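One chain comes next, on its own, written out as structure tokens in the form predicted on its own.
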Amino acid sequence: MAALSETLLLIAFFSYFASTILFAVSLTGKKWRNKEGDMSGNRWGTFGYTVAIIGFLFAMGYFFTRWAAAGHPPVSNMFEYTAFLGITLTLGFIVIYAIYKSNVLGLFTMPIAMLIIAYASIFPREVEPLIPALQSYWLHIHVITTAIGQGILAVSFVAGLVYLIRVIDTSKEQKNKQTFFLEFIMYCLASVLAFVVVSNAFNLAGFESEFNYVNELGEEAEITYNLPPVFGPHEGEVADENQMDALITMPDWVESEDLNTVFWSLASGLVLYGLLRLIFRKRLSYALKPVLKGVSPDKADEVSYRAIAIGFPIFTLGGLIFAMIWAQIAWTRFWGWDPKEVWALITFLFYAAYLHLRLSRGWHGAPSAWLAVIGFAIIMFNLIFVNLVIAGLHSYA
């Protein structure tokens, strides 16, 4: 049943990359495309669009599956959480879309969304039993709830860096804060995906590099490292001589193992960024601007919004009003400052702005377009560094 699962995730994947070509087709296909540009739907946008939902079935089928192998809802672990946001992402777009009609929506989303499920393949994928804090029915309630509403939120950083790639002028003459935070979330995601190559190379090359350590709770415990290891475990030792030793011993409060992971997907992103600079010899976000042509600048900062509105509420009650209720009963209590529970609080907070200065202080345009790409950083920042680097009661994760 795992088996399938998995097999039922890669053909969701490739579901996704056959929507992108025909989303790719839509807009750049001269014999097909609308005069209209990107918001009214065409054909070929439309296949796509059913391409997309045929992917989403067979993930569904890949969570469902895995669920009945497991004996539990399969979010339980980076690997189970990160594959299932991304589905959820795919999701936010199957609803926005069928609003708006936004094929160039379609072609920044499914990138994105295989991004995240390969990035989930680094993890381990084996099913395993759940730890006891894991095994209560509200972590089918908090969890899938909270990752739904995460997927939604993503939909708004799409559309937020389809404006932001349309309005701002990016060549090579302008020289400007906004040209810069707009090529460092291009150097982002090609680091995702360099970082999804190298650590493959890694593991089909058969790398590890196993260490001893004391752990926190003064125990002696092993550590095996499939990455070289530039982060070393406090006070590690290299259980063999002939593998690789850490270049930096990290004290005992950071994660180091999931630190060096970090640090190899920023490294591999930067020489993915630098060689995809060296090709298209212009800055990314501008090499992607021919595509948009056609994008009303309006209906994308609508998207933007409207994606906000639909992920906020259901993001608050699986990320705060469901997770202190499983707080309570697990832990007794329904708050602990657990990193986990404070990026979570800062996470509505700063939604509860965007809305707040959104409607009350007409912030529209670019400024919106910004908090939507900020909100899903800080999304992204709380499942990875939070979650990978800073120990804390959710480091089971």
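Quick caveat: nothing in here was measured; it's all calculated off a predicted structure. Numbering follows the first chain given and starts at 1. Compared with the form predicted in complex with the partner chain:
Shown are candidates 188, 326, 70, 201; the hinge separating the rigid parts that shift between the two forms corresponds to 201.
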Given for the second form:
Amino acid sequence: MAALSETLLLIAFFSYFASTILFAVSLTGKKWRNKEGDMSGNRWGTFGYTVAIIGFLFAMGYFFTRWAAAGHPPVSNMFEYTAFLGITLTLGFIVIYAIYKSNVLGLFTMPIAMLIIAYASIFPREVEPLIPALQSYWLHIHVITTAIGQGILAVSFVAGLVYLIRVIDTSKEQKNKQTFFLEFIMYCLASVLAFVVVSNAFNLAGFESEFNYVNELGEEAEITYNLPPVFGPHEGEVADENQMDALITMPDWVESEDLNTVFWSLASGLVLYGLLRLIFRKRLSYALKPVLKGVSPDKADEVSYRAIAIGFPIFTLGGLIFAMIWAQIAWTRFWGWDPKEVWALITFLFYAAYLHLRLSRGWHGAPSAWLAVIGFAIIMFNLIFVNLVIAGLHSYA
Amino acid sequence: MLSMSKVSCECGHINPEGTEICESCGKPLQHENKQVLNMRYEGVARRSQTYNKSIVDKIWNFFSSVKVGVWIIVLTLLASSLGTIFPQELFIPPNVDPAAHYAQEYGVAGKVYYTLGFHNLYGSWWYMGLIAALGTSLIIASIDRVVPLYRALKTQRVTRHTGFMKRQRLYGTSQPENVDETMAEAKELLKSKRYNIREENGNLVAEKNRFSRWGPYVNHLGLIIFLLGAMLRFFPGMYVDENVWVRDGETVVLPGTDGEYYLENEEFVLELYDEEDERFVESMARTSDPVVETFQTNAVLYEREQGDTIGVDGELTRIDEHPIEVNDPLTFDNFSVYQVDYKLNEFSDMSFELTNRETDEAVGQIDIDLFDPEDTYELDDGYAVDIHSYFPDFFFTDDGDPSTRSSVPDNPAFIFEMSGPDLEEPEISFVGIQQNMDVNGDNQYGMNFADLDTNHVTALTVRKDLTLPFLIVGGSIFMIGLIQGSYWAHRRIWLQRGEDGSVHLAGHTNKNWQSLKRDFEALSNQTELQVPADQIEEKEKKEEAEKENETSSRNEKE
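Same protein, the form predicted in complex with the partner chain this time rather than the form predicted on its own?
Next comes the full complex, this chain leading.
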């Protein structure tokens, strides 16, 4: 059952890939159709949408088979939650596409959903038993609803990105904050992709470096690196001579393995981004511009807002209200200022500010799109940084 | 207010002072220019926009501003994030000095964090102040808008002033061959799209989802109730939060219940996941630690008979029993008792043998209850052991004196006084875990460790929270309002006959203009009416085209 579920996720992944290509064709192939006088464009977009739905159904197949195998919904560790977030992003897309029929949204959403699922795959994938606090159907209702809300909110980021690439003049002559940060988003996306590829490559090759080192308490400890150790642990020595030794040894107060991981993600991102720049000979956001030529900025702006209008109540319900109900049952109090709770509140406040700025102060267009980008950054920060770095009651993974 | 300051419109309607758009016919009363009308709040007169004299006006205007509201939200957001940089005080280990802890763990940054009071940020006066400001802003901003908005939407007439129509974002005119027929067709179509139709002099307004305009005010009301409910916690009797440790077999009074309820821990049970479990075999192989599947206290609840004085053990009546698990508390009379923690194998009883050192013969054995040791243990043949001192959690102080850290027997130690018929003076011996010392020279007798009994201890939290019903009501109202305002949009379409046989079309929505446009597209597909122009989009397109022209002409020059 567990093996079947992994296969289904893989099929979903490749369906999303196929969907991306179909959406790309729908945008670039439009001109031929117009010559024939076909005003409604071509049907490739519909194909892309259909394949996206098929992919989503396979992803649901993964979700329920893994649920059956584990005996609990697969949303309780980093792999499971992150993969599910990728899936809910495609769900959000399916909902929004039904309203706006935006092919360009598909072209951008599908790869980002793939990226999130691929990123999930670098965390341990085994089925884990649940500790007592997690054995509650309210937990599963809370987490699943939150993920759906975040997935739909992520669509607003994608639409915001489409808006920004479409509208901002990113030609070489322009050098300002907007062009810089737009390129920075491109670099971040490249960085995630490169890191996923590098981690999986070393993983497949079975790379390991085991160190005996002295930790910050002055005790002897062991640590295993799954990426080549550029930054080794304090007084670290490789356990096996055949394994790679660290290039630089860090002092004891540095979490050397985390630093090493950060280094690899940033460095591999730089390499990939640099290569892409060499190939295109222009900013990546500029290279994407021709694809977006026929896109209406006003529509992209509204899609971005609409995704927040749909996702925000769902996120609030799952991330705050259901979360409080579960916390009251599991932890005796509905609110405890745990970092993850606080960051859910921050996400809520951020989107609340967005809605007030947009609806009452008329923040449309670029400012609104930038806020959608920041909102997504907060969601990812809460998922990755708060879970892995700020330890709290939520760090199970 | 004086009737003098009222604004009367040419249609005859008397508007309150400060009105921008006539509540009845829609004639723009201010800003005589060609811009698209600002339709926010229907151009009604709001108190905050009209009066600014007294101090009350000034406070009202401050808190009714959305700009101020957004600033409060953003400040709360930033303040909240500060509290997650380092753990809050309630997450650091108990029994440590917070000042030393933050400095030691996080260095200079930790010291600053502690000094600024960020270790207890969410309980600080200024954080509370931000939340209070948020609440005030919610109340004032809502009242400032909802009252006049309600009046304006109720007052609006079907026939609108031409100035109103022309200055809508979506506006156009059509010249149908048969106006009557076209209007009738349009009416049917809009009806089928679930618009409410009102007609006057052959003109019509189609309106739908007006209720969604109340969404923001409903959700604000919910939030206000929620915040007020949360404040109730500070009233005595509303909130109880107590912890209690109960040993296997022990019956204790539940703290926070005024001595009314007692709880017996019949047995504490801990279950681990089976390492052979097929589902988890791989993940459990990764860590060597066993994973707890469940832990529970088999609890019996007793109520003390009425009339007994507190502090005196009255008759206890068994009223309930319940296995308390994480996620499954024992609930009674507004109280809930939760499973929160446990400690396995805590020392409970220790046995020692009084032994003659020369003959190695045991005189007798004493069994000490580590939670309630007796002063003297009598043995046969006139021997006795007195407990001179007892240190449940023994350690040496800096001065070298024996002492105890707590009353929990984690490291029990004793000073025994042994006496017997063959001893002139009692002999004194210090006995702890792996320690056995004669205090005054060589003793004839010794206390030898014989046996140790352990016990499981369960940690329970006793909770009463009478604020919950308010929070549930507030939360529910908030959610209803949020959905009401988010998932529907208020749309209006005006169709008005012109003098020259034309039809004026105008449309307004508070959001999702693309969807409103689709309704107009349907209208133009089915009738002779044409899709009105989007005046804002046209303006933006024109500006973009101008910009592009500039760029291309610049490029050509180069």
